[in-house]
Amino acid sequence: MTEQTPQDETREEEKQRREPRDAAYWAHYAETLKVTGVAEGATNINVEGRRAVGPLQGFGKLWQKTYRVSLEDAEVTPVEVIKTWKENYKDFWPEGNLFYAPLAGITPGEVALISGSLPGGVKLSTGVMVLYADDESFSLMTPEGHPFSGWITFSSFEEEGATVAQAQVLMRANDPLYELGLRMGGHKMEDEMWRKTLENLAAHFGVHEPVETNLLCVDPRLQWSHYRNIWHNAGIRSALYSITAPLRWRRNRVRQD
C-alpha cells in the first residue's frame, strides 16, 4: 500500500478548497444515464443510455408549477419531512403510477425507473435521475423521451411557525406530440398527480389540509429547434414495446427450443 506524501496531502486539501461546500449533494456529470439494477416489474427501455435533459433542451412552453401544503398541525421538522419523503417516495404517488426507487435510495446520481400513464391510456416506461439531495430537499431530472424536459424539486421549510412541504416543477414538453398532449388534458393530469402526492404526504403526518397550487407560464414560446426530440418519445417507444411483446415471446421460445 502506497503511503500518502505531504505533497499528496497538500494537493488533496487544495482540491477540497476548490470544490463547492455542497459538492457532495450533487450528482457527478455523466454523458448518459446508467441504471444499476432493474427491480421486478420495471422496464428499462427508455432510460439506459439516454441523456438527462433540462428545460433548455425541451420543445414546449416553459412552465413553473408549485404545489405546497402546510403541516401546521403536525409536530414535524423539515428534515424529518424530507427523510420520510425520500424513504417512502413511491408510497405517496397516486394509484396508476409506479416508482421503482434506486437500490441505493434517493441519493445524488442514482437513477429510478417509472411506470406511468399518458392521456389515452398509453402506458409509459421512463425514469428520472437524482440530481441533488440533502437533508431538506432533493431534485430529480428527466431523461430524453420523458413527457417533459425539466427538474422537479421537493423541499420542506418553516414558514410562519409551520412546516411546509413543497414540490416545484420547472418544465417544457419534450417534443411537439407531448406539447399537444399537455394541452389536451396532460397538464390537468400532471397537476392532479402532484396534488395527490402532497395530500398523501400530509396524511402520513395526520394532516388533511388543501394543497396550494401556483401555475406560471414563464415562456410561451415553442423551441422549434428541438422538434427532433420526438425520436426519443418514450410514449411511442413504450407502445411499440407493448405491441411487439408477442413477437419477443415467440423469438425467446424459438431460442429455447
Given for the second form:
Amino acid sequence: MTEQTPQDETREEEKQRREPRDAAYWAHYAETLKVTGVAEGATNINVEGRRAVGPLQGFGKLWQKTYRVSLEDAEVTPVEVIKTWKENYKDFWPEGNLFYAPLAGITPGEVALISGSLPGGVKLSTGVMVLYADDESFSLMTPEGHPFSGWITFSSFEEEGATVAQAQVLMRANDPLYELGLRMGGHKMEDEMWRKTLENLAAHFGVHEPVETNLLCVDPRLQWSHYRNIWHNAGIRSALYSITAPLRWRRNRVRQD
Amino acid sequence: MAVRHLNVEVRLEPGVAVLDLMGEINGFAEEALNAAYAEAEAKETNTILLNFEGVDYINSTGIALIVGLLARARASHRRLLACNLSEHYVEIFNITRLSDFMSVFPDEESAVVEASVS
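Form predicted in complex with its partner chain, following the form predicted alone:
Shown next: the complete complex, the earlier chain at its head.
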C-alpha cells in the first residue's frame, strides 16, 4: 500500500470540493428516456423517447399525498427498509399492477416499465425513471403520457424512536382527461394502491399497523396551457395499441408469407 | 450519515427579498425554509431570490420543498428566482425540470438586475 503524499491529499480534497456529496444519487440529464432491455410481458410504447416530467409540467391540481406506516415493532433500520424496498419493489405492489424493474435495479437514471389499469378497466402501459436513490430514500419520475406528472419519493427515517416507512407523491394529472379520471375515482384508486403497498412492505417486516394518509392540495389551479399533454396520453395510446393488435398480427403474417 | 441542517437568512435588496440558503436541503429543511419564505413574503417585494451559494446537499425531498415554494409564489403572483447554483445543481434543476418554471442566474447581481427591469 502506498502512502498518500500531501499533493495526493490536496487533489482528493479538491475532487471532493468539486463533486457534491449527492452527485452519485441523482440521475444524469437526458433529453428523452431510453429503455434498456424490455422484460417479457412488458410493452414499451409510451416510454421510449418520451421526456420525464415533474409536478410543474402537468395540467391538473398540484397534490402532495403522503402515506406512512410505523415499523415500531420491527427491529429494522431505515437503511435496511430502503434496501428491502428497492430489492423487492415489484413484490410490494398490489395485484393488478405490474412493475418491470430495470435490469440494474433501482439506480439513478434507470427506467422501469409499468403495466397497470385506469378507472373503467382501461389497460395502461407506462413507466418511470429513477430520479434519485440513496441509502434512505429513492424517487421515481414519470414520463409524458403517464396519468400524472410528478415524483414519488419513498423514504424511511427514525421518528420518536421508531422506524417509519413513507411514500410521498407530488403530482398533477398530466392532461384534462386524466384530471377528470382522478376526480371520478382515480385518486381513490391511487390512494388505495399506495396504502396497500405500504401494508405489504410492513407485513414483510412482520408489522400490521394501519397506514396514515395525508392529502394536501398544494395548488388548486389547473394549468390550462398544458392541455396539449393529452397528445401523449398513455391510456388512449395503450387502448389504441390493443385495438390495433389484430392488424399488427395480420401485417406480421403477410410479411412472414 | 451526518446531517447538516439548513440555515436561512433573509435580507432585502432593492425590489428583491433574498434567502441565503446554507447547508442541506432535505426533509429536515422544511420548517426553516417555510419560515424564511414567510419572512421574505412579509417584505412585500414582487420577487424572491433563492441564493444557493451555501448549499452543499439537496435530495429529492428537498427539491419537492422548492416546488412547494414555487406554488406559493405563483399563488401570490410573485416571481421566484434562483442564483449561485453550482454546475451540478443546475443539472438537477434541468433533470427535475424546475428550470422550466424558475429562472436561474449565475450570481446575485444578475438576478437583482433582472428583477429590477421586469
